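What follows is a single chain, given as structure tokens, in the form predicted on its own.
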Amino acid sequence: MAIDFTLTKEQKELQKMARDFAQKVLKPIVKEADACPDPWKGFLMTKKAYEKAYELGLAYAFVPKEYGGAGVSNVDTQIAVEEICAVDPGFGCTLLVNGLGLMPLIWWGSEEQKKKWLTKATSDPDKDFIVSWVVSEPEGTANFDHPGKHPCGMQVTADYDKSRGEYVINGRKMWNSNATGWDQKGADINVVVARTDRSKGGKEGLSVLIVPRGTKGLRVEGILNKLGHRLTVQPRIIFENCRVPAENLIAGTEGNGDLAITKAFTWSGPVAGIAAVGVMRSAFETSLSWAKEYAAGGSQPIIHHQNVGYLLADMKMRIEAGRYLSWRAAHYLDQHDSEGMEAGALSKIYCGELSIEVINDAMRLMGINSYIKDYPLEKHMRDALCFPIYDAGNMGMQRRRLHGIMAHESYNPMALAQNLRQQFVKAMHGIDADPGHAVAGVTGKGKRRECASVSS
């Protein structure tokens, strides 16, 4: 049969490893990392749970066996990451940034570049090599793409100085998982976007630049204290006078770096899906367990309540929807090189978004207990409050990704569903990033209104 959902006996042997990671090594750290106070040193007490996924080959499997991964596909990536998010999403995460700094290094990067990062990421000897993608930025990033040029869009700066050939980077960052890397000197690897031509717009004028740990010119400023997820860490960041060399700028994102930050958002799409599959999966186990012993003062658990029933059957459906929409989109990239933005924006949306509606039932059927830290719900509710606004915010890029596809001339509504390859165009770009500029190969007219002067 063409559809299967059988997992074969690697996925299922993947799938134990993970889970017996996830609940052997990661759970016994996660209450008292969460429950820290100092956000930063909750990061530091995952540092060996970082290095034990490190060496079982989590950390860096999506890499192509060539350059030392395990060139899992990203149905398998979807195996392993339900497991891990089910005990912390924010431990995935910190995983899950791994790729998404490097997958636009496999996708447009030179061989010499992919020989050189690539295999130092899968062979260092300390098992805690870490990657961080830095594009978020404090002044926001949801219109990266936008029309005008600088300091319309992406504010962060990447000069040429053409004498040294070096670029220049200047500017701040904000909300770049891993990018403190352990000791807060930078990640080993900083996948940065920045605009390298002022004179353009977020089509034509950025690019990804390669930004190696301990570079002068990169501080750390601070670490965000954020309410969920809080075993990853996420800093500001400042560049001041920045200096990388020429040959650091990922070869193919020259003018393409609006490309790269939708293929990468695209690509994790389908993870943070799971990722919210996961967290709901435990809040139902919890709720489930909670229902087979708790009588509420009757005379029997609750449930034999026909509510509780109920309640239960639906919290399970919506589980099951979204897990094999997030294994949908993930084989979908699998089968068209990862060119699926429909389809990794729709499961991101829709588990993520789900996640607080299954998480809110299983909090009303426990009581005013899930309010309390002696139980998981109000964790795994923090946490997925998340998944709606993180990685790639779901009204501020994802769902404006869709608007702009939906509405480009060549958009087929049944591709997904017959998978049909469907590729992304820059001229999907740009869709309600400027109010009253038309977008070409979109229906309709509009009026380009000049961008505010914004302060960096």
Contents of the next structure:
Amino acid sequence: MAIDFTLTKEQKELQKMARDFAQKVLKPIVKEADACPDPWKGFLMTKKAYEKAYELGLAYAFVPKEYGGAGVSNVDTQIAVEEICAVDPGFGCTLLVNGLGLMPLIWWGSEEQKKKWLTKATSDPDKDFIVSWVVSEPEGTANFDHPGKHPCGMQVTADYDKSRGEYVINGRKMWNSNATGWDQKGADINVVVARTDRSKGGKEGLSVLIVPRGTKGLRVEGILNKLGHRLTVQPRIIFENCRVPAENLIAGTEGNGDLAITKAFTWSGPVAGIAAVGVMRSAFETSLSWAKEYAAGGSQPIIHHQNVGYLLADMKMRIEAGRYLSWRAAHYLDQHDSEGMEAGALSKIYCGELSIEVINDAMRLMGINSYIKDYPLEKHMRDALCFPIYDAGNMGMQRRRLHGIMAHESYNPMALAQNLRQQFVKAMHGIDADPGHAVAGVTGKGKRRECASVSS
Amino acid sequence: MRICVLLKQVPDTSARLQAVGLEPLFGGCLPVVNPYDEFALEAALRLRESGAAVHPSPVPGGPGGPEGSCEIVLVTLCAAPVEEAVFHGLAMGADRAVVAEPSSGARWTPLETGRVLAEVLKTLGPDLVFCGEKAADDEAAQVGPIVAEALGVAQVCGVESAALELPGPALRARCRRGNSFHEVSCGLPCVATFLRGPALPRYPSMADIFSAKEKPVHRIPVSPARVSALRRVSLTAPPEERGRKMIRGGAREAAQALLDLIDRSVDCRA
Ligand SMILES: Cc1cc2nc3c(=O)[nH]c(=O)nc-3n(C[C@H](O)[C@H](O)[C@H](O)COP(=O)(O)OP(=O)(O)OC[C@H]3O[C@@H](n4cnc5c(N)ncnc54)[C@H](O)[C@@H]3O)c2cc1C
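Previous: the form predicted on its own; requested now: the form predicted together with its partner chain:
Okay, now the whole complex, with that chain kicking things off.
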């Protein structure tokens, strides 16, 4: 494709639809839901908006058409997500996690599994079907690919009970968006990463299982009370001898749970990136109109001060840079079947961290009034502080992934610019996960070796 | 039955107008469907969904829609590209569009526009023609009545909501006149012009949007009969907005401060 940033007719229409939805359906509830001291009540306030989003196809747009979704591209998703997150990124997160959970099924599921679960998600007469992506754990998540066997890395186990043809899941998870469902009885589908082989490390021992709502032994408790992103909900989950049939293991993920984690968090990278752009954009618009109206006791609105104009210029150039990096990362994922682990991480890290700088500038511009709840900047800042640490944290997961990719001998620094497919391989996992154990063979010197040297 | 909905693309209604010579300039704003036309299209979609609009076409011998179905056709005339507006109408649920493309980019007066649209409509044989009462850019409020006149059919103006009376069929419309309402019944074919009503225009879903590109858009060249004596002699942009005043404090103090301000401004004018 030639480089062309012109939106298609469909993308312009999608942008308009998402903007109308965000401004007219979502916005009226945001202030109250954000301010609600009880995070559960705040989440419940979003239910009507979620149902409308479901009706409009926003909740499962990424699902291929043959399973009832809209089959939209990653670039199309960018257009809609920016509009929603410019109003509230917490609500955007609720929608995003449907994708985080179902994309591994789309990539690795058998035809039968896809028909069963995806069609269920897209044809809910109640319009509130919700999916949870269950990875994070209370004792840490970043080192999911730790080469050590259980209890290193992911601690939730799924032991196979041969006599009954079932997996038995035990352990605790935490932070899993949507896992409450709408009644604290669980999401409609929980897509759970667990250790299916206790004797193996994170690169061989993890798999992904589908645990439907109502499965005995799955309990949700303790809603987390967050600083920002208050319209989305994260509980703790407890698995106690929770049994699912063997057919609920997503077919191609057996022993590849690590790849599922990385690919899902790659897919969501540009989405989180553009979510941060949406928030920055709102902060910019707030400070621009403030600068044109507020005189701070002077005789002219403060936009006539040079420092105000220069701050606006600095903010704007960073927002635009972030937007196009996200679009490009999404475009790269579209072109390479989501094998864009470098692109996804770059846009997620860059935009998330940038958003805090940009909102900080917006607050410096607006001055002390930015610090009170009467104006939107304090919320933008609370929301933005989440971007670098959620959706696979920028330090322990995203940068570490980039480190693994770049250290690998196959790494081509021009692959992204030249739109070449860069296949992610397991050898790129495990780097830095176990300090003191240097990962062998990733410097390009000598023969490559798997970094499983410490796994058993 | 066939319902034709006239559609005009206008600049985003929140855009600030600048006057350069005789042409308005709307820098950097998005083109949108004239909001009143959106209400007209929504009314057409609801008529179809009510099931009543599938009644066989009453247009005698005319090429009305096939019996047992209701087709909604967008009709637009525009020298500038109207892709966004037409696409939006199709995504909302219209079946197809006819775009009349003038040979020159010259500005058309409402009379010329109305007559050309009527010529296009004659080839379509609609049972109903719906459009906005006025366009949000020039607010002329002439095209609907001119189309009705040129087609030689009845017109119902200022409609807020509409239904079909069966048998007949006839259009039953609730119309606004200032603060009062009246209901009329009008035999078909007829032209109805719409105001903002209680039925808000729908948002197209993702699936609607991505299937809209399959819907047919016919382009037909037209040239105006230069019939109008109307011409623009000057154009003035609205005055710069006056300085705003922020009122701070709790609801009670803010309300009092606002009342004081209003009192003072009324005093000044008296
Ligand atoms: C709004 C929101 C929604 C979320 N939704 C979900 C969800 O749907 N599903 C889900 O499973 N989780 C979810 N999470 C959790 C989120 O995905 C976290 O990013 C994830 O748990 C990883 O966090 P972490 O990197 O801080 O991990 P931790 O393991 O807690 O690591 C903490 C820190 O330790 C350091 N560190 C650890 N190991 C290394 C290492 N090897 N190298 C370098 N530094 C290291 C890093 O500084 C890292 O930041 C959500 C969180 C929030 C706030």
